[in-house]
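Next up is one chain by itself, shown in structure tokens, the form predicted alone.
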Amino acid sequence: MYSIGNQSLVFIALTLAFLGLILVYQASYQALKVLPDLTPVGPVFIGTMVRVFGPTVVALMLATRVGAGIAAETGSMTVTDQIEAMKVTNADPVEYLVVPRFIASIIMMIVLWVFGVLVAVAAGTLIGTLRFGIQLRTFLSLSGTTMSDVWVALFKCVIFGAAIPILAADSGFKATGGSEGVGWATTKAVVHSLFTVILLDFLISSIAYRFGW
């Protein structure tokens, strides 16, 4: 949880800080072509941020980060035959590496979800309220935002937290030769790890909207 966590939180806070920070400026200057009342701007972003931006962005960016490190650790494992010797000591490799690092990745998701969530609304609070004059009380109204939204994204960090490290562990495990071969793992595992978590996004969401949810 620590390495998963607590070390990807400066690369969180600093990515969904600046979408926050772009987000609200296109919305604010987008919606000023067309109409002069900004007050939707502020619910609308609270609500895709909470439901779409951020489970998916801070999925992509463990993927990117904690998928890379678990398919560069088991791959290492597997080419140096030290999974071969947990098997012969009777030591279930999945059970002693794959489902800690599972538990702790679906923790975490939620805990970094709320965590961006919370980052990006206040960075889109000051571009808001500082830049386009929008009052404080309007721009953090959860009118946008329903309990469904919230279940959704739960849901959504639920399924990429379980997500990456299995693809990421099978990627390491299917590791042959040498350092070449934990290279060409990792790779595998950031990119298969990152198009399933677009995948599920865009399948959760279609049945999330298919049943009004």
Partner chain sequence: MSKPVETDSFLGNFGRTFITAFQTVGAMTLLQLRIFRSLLAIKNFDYDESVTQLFKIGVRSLPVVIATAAFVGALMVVASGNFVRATGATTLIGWAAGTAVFSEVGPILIGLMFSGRVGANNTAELGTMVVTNQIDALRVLGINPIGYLIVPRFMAMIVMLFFLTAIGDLFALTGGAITCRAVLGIDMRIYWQGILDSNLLSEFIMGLVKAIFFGGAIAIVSCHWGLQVTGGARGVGRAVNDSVVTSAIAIFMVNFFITVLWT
Given for the second form:
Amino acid sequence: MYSIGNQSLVFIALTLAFLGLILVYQASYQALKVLPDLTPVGPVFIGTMVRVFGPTVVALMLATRVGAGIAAETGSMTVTDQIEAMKVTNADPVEYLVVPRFIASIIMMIVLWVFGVLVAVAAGTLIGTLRFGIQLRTFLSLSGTTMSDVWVALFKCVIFGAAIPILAADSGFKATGGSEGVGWATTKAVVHSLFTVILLDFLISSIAYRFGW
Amino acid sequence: MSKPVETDSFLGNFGRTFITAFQTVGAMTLLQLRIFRSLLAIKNFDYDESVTQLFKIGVRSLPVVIATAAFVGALMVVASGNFVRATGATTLIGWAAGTAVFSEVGPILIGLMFSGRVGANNTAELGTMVVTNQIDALRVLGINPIGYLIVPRFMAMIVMLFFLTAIGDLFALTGGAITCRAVLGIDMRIYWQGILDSNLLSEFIMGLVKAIFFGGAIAIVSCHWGLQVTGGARGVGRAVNDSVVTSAIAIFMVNFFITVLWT
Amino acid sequence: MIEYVNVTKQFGPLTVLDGINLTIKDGEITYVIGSSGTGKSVLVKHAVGLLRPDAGRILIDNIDTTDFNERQWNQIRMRYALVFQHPTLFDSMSLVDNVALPIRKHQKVSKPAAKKSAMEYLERVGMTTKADLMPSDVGPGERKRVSIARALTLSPDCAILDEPTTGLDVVASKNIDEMISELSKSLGKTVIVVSHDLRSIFGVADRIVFLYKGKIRLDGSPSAFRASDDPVVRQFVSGEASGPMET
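Could you output the structure for the form predicted in complex with its partner chain, given that the previous block was the form predicted alone?
What follows is the whole complex; the chain from before opens it.
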């Protein structure tokens, strides 16, 4: 768990900071064109960050960072027959390798979501106040965020956090044929988990919308 | 040579991360220069290998890019749906989804997907060639690996990501249109009209410019990690991992700077 | 002609080559022998610039290569063709495409012409019937023959073969031995062979260089080698487990 979180921290901070910067930049720029009023930028940005971009982008990054890592590790264990060796000694590779990563991934997903949103909001606030001169108090407002945003986001985090290690470990276990096989497995893990995150995100968002959450 | 002091402190870790980051960026800049030098030697341009790469990259990534793009467009429509419901301004849906898809979310997500599919694969392929001495085999045959292997990949990735982003944008809008009707219950015509009325040409072109730079960045990052693989199967796996992570960081950073410079 | 002048190479704390002085003459078949891990492969990789010496110089045809860049080395590599111990065919290409690649790159000919020419090289090593197979579809001995054919497309003055018969059965290694003889006797090429396969050495080699612990222990004709009373050389020839030799 420590390794899943720690490795990803700098990575998530970097990508989410740039995401926060760009979202506020674009929102302010577009708002200036349509309505010359920048007061809704902050609340709308924070609300969207919590509900939409936070879980999605953090999950995409986690899929890239951790999914690839899990696939690379289980993949190289598979091609070097270590998985077979485990089965021989009666240690269930799924229980031993996947279950701990599964639980760690769900917890880390939630933690990193909070962390990612905070970093993005901090970066967004920076550009919003300094570049576009929005009042700090106007910008940092939770009026655009509801409790249902938080619940939907939390639900997404749990689902994404669960999906990534399963897909990654599955690709890893199916690796065959030396270093090339491990490369393939890692590639597959990244593509599958990125796509699955986007697909699940769409499904959850649509259902949430229909029920008016 | 004195052995560097190993510390496990937070600050030690932090410092090491920075040193490694700078070394990586330095090595990638060098690789970039070598690619440009090879590009200048146009007479050595390998036409066959370039066509093979274009074809391979295109075929490998087209389905996944289309599927991703469609769902990304759909996602953007659902996300804007909440605000549309709050304000009742249904005409804004086309503008919101179109702007998001063309200028930011489309290029970024297609880029991430491309890096996962093509960049990762490229790292794995080059890495395997390194571990099995195939790169050295090229050198002893008097063939420059940069000119023969890297330059065609670099060019092919830029060209392909450009076209994939253009195609992906269309599928994203279509995905958005269907979602507009199916999930939001808003007539598709309102959505399409909204897109046409908001004159998004500048956003569309900016997205394509981003694709060119993303393609170049993914190519350099994935080739860099592939060429410096050490240590067998485990090394290849780790290199692929580093490759996709670095590509993602590069995409978000490059994206920010292009938007700021463009607007 | 390749001259090693006081060449030293270290990998970390390990000194692999320790002040090697050696001149390889044109037109001869030179065998570099010694037990595994004594730096034979490292020695020949220096001759084509894949490795650079930590100290000492390497002269090729009386030209000092110390400050050579990759492009200058590429010129040398066209004349001194190295074949690796593990056949390094490009696994995404068929056998004939592997052989055709250097022809296409260096002779600036069209792809069909390069393929045609490649078939001639494959014929020399008796691999024409399997030309369209992928490297993973053929055995290690066949892969080795194809990589030798690929190196010969450069029309080198000198062929450097790293362990060409290791891991092959008796018939396959006999074939390779005959090829080596033919390269030297009828084509007049210089051949350097890295080997620990004693069966091949006598009868084929003009000269034997015996490496032991990073130094040249013996340098002479096969008969001088056989007649040596150096206990280390004696033990290597007889292949006994006990003796003065440290492995």
